[in-house]
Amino acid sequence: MLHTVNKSPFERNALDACLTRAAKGSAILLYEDAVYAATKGTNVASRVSQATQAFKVFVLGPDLRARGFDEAQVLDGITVIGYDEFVDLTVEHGTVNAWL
């Protein structure tokens, strides 16, 4: 299953809910304001880093750059992808759960 999270971890609990309930081995895509969770130096960085051990975590590059970040600021274990790869993930996993 592909889980998508688009809310900032500093404003909503969507990411925590996702990490708590997603099955091990699932894919998680952070996009829109959820990209903040993929960056180094935040108070959620350690939780997200730990999540990369259980999940395949991706972040949408265009949304990351739109918020002033680059790939060097992304936590290890998170893969930066573009829109084409987003579509590929959706097709590959078939089922998508959007955490709002």
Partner chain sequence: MSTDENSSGVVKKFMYVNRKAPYGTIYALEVLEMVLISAAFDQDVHLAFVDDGVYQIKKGQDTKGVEMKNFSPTYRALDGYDIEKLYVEKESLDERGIAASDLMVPVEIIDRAAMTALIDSMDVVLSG
Given for the second form:
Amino acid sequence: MLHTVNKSPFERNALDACLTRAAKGSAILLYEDAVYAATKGTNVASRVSQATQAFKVFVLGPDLRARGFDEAQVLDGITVIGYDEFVDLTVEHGTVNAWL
Amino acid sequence: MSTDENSSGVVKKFMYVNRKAPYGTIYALEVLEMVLISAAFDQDVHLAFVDDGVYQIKKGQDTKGVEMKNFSPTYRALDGYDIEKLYVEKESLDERGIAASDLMVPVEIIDRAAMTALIDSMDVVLSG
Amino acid sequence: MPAYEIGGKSFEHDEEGYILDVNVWTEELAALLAEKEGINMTSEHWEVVNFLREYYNEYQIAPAVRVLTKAVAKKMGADKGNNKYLYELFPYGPGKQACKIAGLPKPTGCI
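Return one more block: the form predicted together with its partner chain, after the form predicted on its own shown previously.
Let's see the whole complex now, leading with the same chain.
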């Protein structure tokens, strides 16, 4: 299953809700304001890093760059992807769970 | 337009409190536009950046890939509008791993207690 | 959406005549817009119009008149950065008229 999160982890608990309930081995895509969760040095970084052990975590590159971050500032274990790969992930996983 | 305000001589301390990240919601852009319009009234304008609001002035924003307007350069125009009192809360930066050098405009970085006192000293506070 | 037409090319504009996409602007369009405003473009007019385009490029907004005046003074000197000079060039307001000719949106903070 592909889980998507688009809310800032500092403002909403959507990411936390997702990490708590996604089955092991699921894919998780962070986009829009959720891309902040993928950046280094935040106070949710250790929680997100830990999540990369249990899940395949992706972050949407265009949303990341719009907000002033690049790949070098993304936590290890998270893959930066573009829109094409977003579509591929959706097709590949069939079921999408959007944590709004 | 601001003649009446000027002649009455009433200058109030205004503060716009930015709490939202840019792009994900419309708040940041709306507050910025409100600030630019309010500049015409010659009030004592202050801007605060707290919580996700600190992301608004993060350097290096490039929105080409999302086909949205990058409005971050406009924060650099505030100086020309005589809006120079910009405050950023230190704790908000720290929680997000953002350094002072990551910010695109000159700001004063103050801690939460100082921010509380500053907001409390205002005549009008608008938060978005 | 209403549009200006020049030699088969069309430029969409809003109800007040400001073009919608700052990037499609051409000097030819500026000349047409100036004509509609009753302005005969001289090198002094072009100087202000080009300055406005540079300002927009830098800050992504059309400046309020007060801000434009100050910025012009800084860049081109006090003899040009004053209301009298700018209003002589653009009698209905340097903010509104010059911005329209420069292909910018209506000035932010212009009320």
